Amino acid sequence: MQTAKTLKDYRREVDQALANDFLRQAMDNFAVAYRASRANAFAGLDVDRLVADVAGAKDQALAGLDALYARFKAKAEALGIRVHLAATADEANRIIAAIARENRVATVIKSKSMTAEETLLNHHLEAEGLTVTETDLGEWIIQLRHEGPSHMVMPAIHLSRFQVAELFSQVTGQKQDAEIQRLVKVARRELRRKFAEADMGISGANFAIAETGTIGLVTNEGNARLVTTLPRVHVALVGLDKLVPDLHTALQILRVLPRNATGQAITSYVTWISGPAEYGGPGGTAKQMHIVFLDNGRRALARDPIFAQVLRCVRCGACANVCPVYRMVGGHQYGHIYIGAIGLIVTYFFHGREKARHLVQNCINCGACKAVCAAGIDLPRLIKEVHARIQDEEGHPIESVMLSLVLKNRRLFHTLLRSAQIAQKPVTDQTQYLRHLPHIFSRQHNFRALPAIAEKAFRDQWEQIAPVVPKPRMKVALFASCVQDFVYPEQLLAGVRLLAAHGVAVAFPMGQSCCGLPVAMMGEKQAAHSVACQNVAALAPERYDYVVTLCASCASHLKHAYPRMLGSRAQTFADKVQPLSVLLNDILGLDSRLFPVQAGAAAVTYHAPCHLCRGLGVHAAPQALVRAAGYRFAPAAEEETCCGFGGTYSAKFPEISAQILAKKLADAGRTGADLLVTECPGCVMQLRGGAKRQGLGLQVAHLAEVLVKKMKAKR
């Protein structure tokens, strides 16, 4: 649970998590294993089609939520189930407590339920004097430790078997061995009598099928079946978002859920319950079954044009499994009750902005969560939308307000950058790097060497270097990222030379400015909109065949965010935006005559920028270009894992950024390559600066630079 009152307090908690070596190793091992397991589980299946089916089915269900509830209620009550609807978490807890009182319940056993975690049901029932025992192994462990879950599917993933053995030794009063199977036997022995003695069983549900009044549970332990059948009273606490029209829809979700959650084709137990089971316990009374549906803002969310899609979530936990930040700090610092990217969003709606305000800032916007989501939820975008809403409600930080004012005024922005080029001279020592950072920055920011602003911006060189291409194959407008324009102009120069060599006429509209992604990331939606308007007007897309950029982050933002902000007038612009690698490889076709074959070519490995591989779906083109240019390609194991830059993220959370970077450089080092290539200036800044600070022999370059280097070898 989140208790930090300030961002400084939250960062202190993050530091503590980063210092936990076991946690880091456990998260690492799981992240690597999960990637392979999921790939195997989905082998031979059309994943995009499966995800689209789930998204479509859930959207249709959400559009008729009230009707589905009424239909389910009628069917379930005909089967002898008592159906309740709770408007709030507190009301749900009170309904369940009242059921317990009416039935003289003293002991309760529970099957794992994130909805019960959402309402803090255990705390309420214990305050009523009831004895509550979690029976899922992971949930029981964290209950004994008085903790919340650190993962929605694997709640105790942050603990070692030695910690569990110590805990079980305290619980049983006997020294317990740390061997996993023996620990499982201890848990079975301790929990067995709880099953036999319980008066009430409480479960959640993965599905509530309106057509038949049936609930479905998907589990890997047999405890859920015992919880729902042995006690004389069974209560299922179910979010309204779990309503689906029929079994077919539930089975559509079931095809994806276990594969995405744990890399299994199917879980050990899929249980369907239609009405109360027979009860043969003491007294011979009829068994009671209650279903408590929880609203807690879900009906309002279902009507929200932006956020309704969060209710598609099937609670697989995959968004945490692939998140580079979660991998560093674990669930207790990357969620409140719900964990991972989906947790960063729903915390705001279910538990309020006080719990969400720091969490939503800890998203690096790498897009891994969206790429793996079983329901196709645009998680990174919605996290930023929550951040923007919170700032609109509480006030915008002065630093983001100032940046907004600067970026909206292109001339002021560029004047400040040119002034900074002069002001930096005392700390550059005539090198390409800043010798040290100003004292206002923490020492934590020195995990990478930062580049100096170039002596002459690209835009100030354009008049002299603009190539003349007779009879061009096409005409393109070059969009320059701020970093390339003022820090790495050599990248743009290389790109222009490549395009000209392939018969492309290049224009550089001077009215262009920052793409606006930095202010969008900071929640400054008005500034992002203003900058987008300026750029679309400046680049006048109707004049060009394509708008090409050498920055993956800019490309993704221009292509996806501009139409969302500006509507149809920006769609023509967005349709023409292409990253350099796609234009060269897929549209033009790299001219092999420009690149001589050489013996003993250098080994090159590649880092895929997040906004290229996931934001734009470009995976093969950069590698194909590297090979076509005659380099020996050495693939990295974690080629598409984030480098930790994230623009302003690395300034706000340098401790996390540094750790992600260290892992990335180590992974590149294991390839044995001499050169690391990428297609994003921000990634170059992060990786090159990290390699220099660590004293590595690894060279880091932009794709355009390494291609031009081969061309130079010929001429």
Given for the second form:
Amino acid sequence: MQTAKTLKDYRREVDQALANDFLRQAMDNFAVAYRASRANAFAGLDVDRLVADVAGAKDQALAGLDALYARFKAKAEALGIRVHLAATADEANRIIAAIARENRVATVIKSKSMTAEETLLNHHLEAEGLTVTETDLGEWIIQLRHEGPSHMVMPAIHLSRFQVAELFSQVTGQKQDAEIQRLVKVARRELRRKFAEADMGISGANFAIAETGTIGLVTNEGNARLVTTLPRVHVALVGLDKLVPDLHTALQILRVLPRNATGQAITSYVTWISGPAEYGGPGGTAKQMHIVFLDNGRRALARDPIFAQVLRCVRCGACANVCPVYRMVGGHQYGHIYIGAIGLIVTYFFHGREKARHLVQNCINCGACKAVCAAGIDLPRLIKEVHARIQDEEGHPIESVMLSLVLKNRRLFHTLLRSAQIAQKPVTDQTQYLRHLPHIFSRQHNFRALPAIAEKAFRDQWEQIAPVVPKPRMKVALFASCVQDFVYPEQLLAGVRLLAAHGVAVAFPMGQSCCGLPVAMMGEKQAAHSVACQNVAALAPERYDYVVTLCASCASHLKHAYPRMLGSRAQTFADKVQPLSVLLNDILGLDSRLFPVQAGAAAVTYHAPCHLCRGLGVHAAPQALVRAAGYRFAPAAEEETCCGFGGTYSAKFPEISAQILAKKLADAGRTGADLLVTECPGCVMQLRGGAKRQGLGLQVAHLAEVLVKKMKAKR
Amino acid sequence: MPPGTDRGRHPAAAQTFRRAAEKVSAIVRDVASLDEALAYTVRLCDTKEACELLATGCAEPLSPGAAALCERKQTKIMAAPGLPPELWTRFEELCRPRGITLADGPLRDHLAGIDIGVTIADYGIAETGTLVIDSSSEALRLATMISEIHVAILPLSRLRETAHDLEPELTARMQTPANYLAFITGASRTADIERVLAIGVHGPLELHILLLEDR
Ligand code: SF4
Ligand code: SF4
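Please supply the corresponding structure for the form predicted together with its partner chain (the preceding block corresponds to the form predicted on its own).
Starting with the chain above, the whole complex follows.
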């Protein structure tokens, strides 16, 4: 549970998590194993279609949420279930406590429910004098430790067998060995006794089916079955978002949920309860069944045009499983109660701005969560939206206001960059001058060496170097990332040479400015909008066949965010945007006459920029070009995992960024390649700086530079 | 042919079911008749170590309360609440000479654990190797929850490709008041400690599925 008061406190807690070796190792193993088992579970199935089905069905259900609730309530009451609706978390807790009082309940057993975590139900019931025991193994462990979950599906993933053995030794009063199979059996026996004694069972639900008044529970351990069977009172606490119209929809979700959560085709148990079933307990009383639906902001959220989609979430936990930041810091630093990307978002809605303020800043915007989400939620974008909302509510921090002002005025921005170049003379090797670039507000960058600002920006060289291409095959406009324009002009020069050699006429419209991603990342929506307008006007898409860029982040921002911000007028523009690799490989085709076969080719490995592989769906073009140019290609493990840059992110959370980078470089190192290639200047800055700081022999270059190196001088 | 061997003449759905169920460690066998299924079960109980102490946790160092519950189970017990009466009687006759009790009172009295619970599944789902068991009867429910081994007989005529193929039947059952339907796939499992798979955390430690040729 994340409760840090200030960003500084939060950073301190993050650092502690980074220093936890067990956690780091466990998270690494998990991240790699999860990907493999998920791929296995979906083998032969059309994942995208299944996810789209879930998204569509959920959207439809959410659009008619109130009607669905009314229908469910009528059906369930006809079955003898008592149905309650709680507006707030506190009200839900009070309703459940009242049910307990009316039935003279002393002991309660629970099966896993994130909704009960959300309302802090246990605290409330314990304060009422009830004894509450969690019966899901992981939940029981964290309950005994007085902790919150560190993962939505595996709540005790942060703990080792030794810690569990120690805990169980205390609980049983007997020495326990740290042997997992035996510890599980100890839990089986200890908890069996609790089941035998309990008066009330509390469960959650994965589905509430309106057509039949049924709740569905998806579990592996089987404890939910005992919880709903043995005690005389059963209360299910269910978020309103779990309502679905019919069994068909529930089964659609069930096809995706376990596969995405744990790589299982289905969980051991799926239980469908339609009414208080036969009860043979003492006293000859009948079973009582209650369902408490929780609103806590959900009904309003369902009507929100931007955020309604967060209620599609089926709580599979996958967005945490693939998140590079979660992997480094673990769940206690990556969510308040709900964990992972979805946690960053719903914390704001369910638990308030206070709890969400720092968390939403800890997203590197790599898109891994979105690519894996069971419900197709655009998680990274919504995280930024929450960030922007919080800033609008609380006021914008000075550095982001300043940057917005500067960026909105292109001439001022470029003048500042040019003067920064002058200010950094004489060039020392301890360059710290990049803070004028939008990405960097220098804090701790010791984990990587930073480059200096180039002597002459690309835009100031253009007039001299602009190639003349007689009878061009096509006309393209070059969009330059600020980092390339002012720090790495050589990347752009290489790109222009490649294009010209392939018969492409390149134009460089001078009115272009920063793409606006850095300000969008800082929650400055207005500035992001303003620079987007400037760029669309400057690049005049109708005059060119394509708008090409050598920066994956710019490309993905231009393509996806511009039409979203500016509407249809930016769509033509967005449709023409292509990264260099796609233009060269898929559209033009690399001209083999320019790349003669040479013996003893150097080995090259590749890092896939997040915004290229997930942002634009480009998974093969850069590697194909490297091979076609005559290099030996050596693929790295986890090629598509983030490098840790993330623009402003690496300045805000340098320690996390450094750890992600170290993993990346180690993976590249293991390929034995001398050259690491990528297609984004941000990634180059991060990787090259890291390799230099670590004193590695590994060279880092942009794809364009590597290709040009192999190109014959003249045709 | 001795019971429990694979006769290997099932159509595709049965093969799919078997593969999926075995993937989650269920033990799948073919049987030609209900009597063969009962004989299989009695033999299984007979060869089962008395109360397999280690497997269920009773041999572990426990708190006094939990240990006391273990004490309450002293003999081999089976339960077969879903069997038709005359089959139940035949089963009981098989159990008695072997010193196995076939529980006929409320299963709540046996929370310490029963050795084997026997059920007849209502449907099977081939895609995932899942049993569908209408567990509205409490005894039936408990038989599949507190048993150490669950033996389920699945008539092959009840096998379907996917859960979607069962939507009409299941929806109808859900509308019969107070219905409790279970999808069961493999044994009870957890990976909550260090993500290491452990079987039998709350429910059965083993699931045996007997495919009954009834078509
Ligand atoms: S975008 Fe990347 S860093 Fe951000 S929450 Fe998603 S997976 Fe994590
Ligand atoms: S947001 Fe998507 S990936 Fe994350 S838990 Fe919800 S459904 Fe799963």
